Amino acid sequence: MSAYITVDLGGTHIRAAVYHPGNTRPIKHKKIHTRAPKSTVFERILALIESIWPEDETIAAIGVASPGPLNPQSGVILATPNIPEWENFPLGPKLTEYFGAPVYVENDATLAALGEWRYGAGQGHHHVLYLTISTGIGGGVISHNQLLQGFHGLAGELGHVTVLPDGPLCSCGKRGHLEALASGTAIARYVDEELAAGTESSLKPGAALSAEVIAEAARGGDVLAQSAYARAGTYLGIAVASFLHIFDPSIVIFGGGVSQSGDLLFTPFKASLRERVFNPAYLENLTIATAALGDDAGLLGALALVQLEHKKA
């Protein structure tokens, strides 16, 4: 019997699983730390895949969800902040050479979009916009049941759309991107800056200041914490209004830890969205949903990818 292996490469952990075609329940699953003494990240990926390789079964393909930017056509990681040594790293070709199986590599947020469309909150929709809001902001788009990848395979970097020219510095080094204004990191940075400027709050600056801590303070009535989420939600609405104008999805799915803040983020988001769409028709029958796959989004997105690609091959 044939099977698929999928890998979800994160900054802290690498997860891998084995699936039979047509089944989303893994027959094997394992998680390890991304880094360890005396071994490279690539060596750890090899060892992890070998450890779950099934006996007496043929691996039809391997799918990898990786931080980007990357080129899914060549399988080359162009750069990734969590693994700086991987500049122009040919992950796909190296895995193919080692295991002798077809390997498909795609951006992790893009694959989360594909997974949610195929197996999660986006089932039944043909036009899907997905955004994950956590330390950074990533995304993906399904249009007419097709994953949008673009000419270079770099489409879907929704977190790096400019919403405030000359705004705060983004993790990519550019200013005013959505990620710099509405991510968990951006929320914490805004509060930290306001505290340094003398704004009164129950919150204290320091390493413990996180979007989750700020959300808890906001629910307790802290005005600064509430304003931080209102600010993030407003900029998120500005960006998503533009995304609606471009892609016209029937559902917008939000994943990532910051999306778990509920009304703190989504009440100002929806108000901002309504204010900025140039025609209310974009909002008619539009579904706003939270992601359903949780930590499995990358693995299942990679599974959806390899099954689609394997059918083409």
Second form
Protein chains: 2
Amino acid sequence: MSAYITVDLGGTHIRAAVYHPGNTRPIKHKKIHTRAPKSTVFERILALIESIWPEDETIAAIGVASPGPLNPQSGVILATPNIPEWENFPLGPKLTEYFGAPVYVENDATLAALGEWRYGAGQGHHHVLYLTISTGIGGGVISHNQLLQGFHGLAGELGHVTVLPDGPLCSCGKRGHLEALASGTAIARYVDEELAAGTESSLKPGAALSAEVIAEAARGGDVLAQSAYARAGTYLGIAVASFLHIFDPSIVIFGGGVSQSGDLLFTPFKASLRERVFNPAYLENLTIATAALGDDAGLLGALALVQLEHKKA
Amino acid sequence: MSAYITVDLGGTHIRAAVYHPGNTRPIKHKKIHTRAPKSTVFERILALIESIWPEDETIAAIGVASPGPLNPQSGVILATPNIPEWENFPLGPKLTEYFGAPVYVENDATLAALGEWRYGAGQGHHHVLYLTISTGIGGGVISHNQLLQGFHGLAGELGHVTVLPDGPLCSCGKRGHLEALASGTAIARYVDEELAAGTESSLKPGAALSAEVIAEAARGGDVLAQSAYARAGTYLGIAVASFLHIFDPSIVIFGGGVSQSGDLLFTPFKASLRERVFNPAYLENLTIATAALGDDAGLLGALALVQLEHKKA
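Write the structure block of the form predicted together with a further copy of the same chain for the protein whose form predicted alone appears above.
Now the complete complex, all chains and molecules, led by this one.
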């Protein structure tokens, strides 16, 4: 029997799984740390794939969810903040050469969008907007049942839209992007700056200041922590209103750790969204949902991709 | 022989034409003023269509390019600034009832995008971003050879993305939209406000202050006029950079009167775009073009639409 291998490459972990066609339950599943002494990230990917390669089956194709920006046509990673040594790194061609199987590489957030649409919260919808909010902000769009990839395969970078032209610096080096205003990193940076400016809070500045710690403090009544989430939610609402005007989706799905902070983020988000949408028709029968696939979104999105691409080939 | 009628409903003129299938040269073509004493806009549309209705041919379908937002599925105009009496106006159903032919209604900017893609500057491209800059700013997107319409048919309102959250009021009632910063109206308003604040200029405040008059003054060396175009171009660059990150098109087409101001707008626009794009890969082989179809873009877009829809039906 033939099978697919999919890989989800994250900043801290690499996951891989083996699937039979038409089945979303993996026959093998493994997770390792992205970094380890004495081996490169690419060597760790090779070793992980080898370790789950089934003995008595043919691998029809390999799908990889990778941080981007990347070119899905060539399989080349242009640049990625968490793996700075990969500039113009031909991940797809190198894996194909090593394993002798077709390899499809796509942006991890794009694949999470595809996964949620095919197997998760977006099932049955024809127009899906997906945003993942964690350290950064990524996105993916399905419009008329078609994944938007664009001319160079670089579409859907929804964290890198400008929301405040003179706003804070983004991880990409530009100013005022959604990611610089509403990601976990942005929330922590805002609190850090306010603490430095003397704002009173139960929080302490420093490396331990994460979006999770701030969420806990906010739930405990800390006013600065609450305002940090309110600010992020407000900017998120401004951006999502623009996305509604642009794409007019029937569902907006939120994935990523920060989206699990619940009302802290979503109450100000929804108020901001309602205030900013220029015609109430955009909100009619619009579903706002959280992602259903959890940590497997990338693996399942890559599975949807390889099945789609492999049929075409 | 059967033929198609298309109508382009503008703020000042209504155009209509008759086409044979597969031919973009109209067999009849007529233009009237949108407003006249003693008749409603709808009555003028009826009279215009009747006046060009061919005697010896069957009309297979009628296509209408209308200002929006509107619902292309139902043919209902939700609201439109230039015809305020049309709130939830069932333009499509009323025309179908009157003429007994299938009627397809779409947003005028969306249809101009479709027209430019099928018959104009965007031919051969699979990923097209179209922006029309005149009194307002409208848009349309073709991605993977598919016109983006969205769940309620309200996609592509690219003039209504937020570029400056606390910026000037937009015609739609919300703040800081691209239209409120880079349209002809926005350029004139900026000059008017600067004049009121005492900035020196050859221009005089008042109703005669249009984007065209300001362009003339800018070419004559007026510093305020030049800065008004520079400001609009800068904001346009910020927005288009976001659109590249979102859609990754292979061509950006500019239509509308203000886009004919040439370097005045496009020099600052291009500088701003280059500064704001977060990865140079978006600009590789990207074409920036002006619209090729002129005043007929709406009529030809409606022709493309009726031919497409009529085949499906």
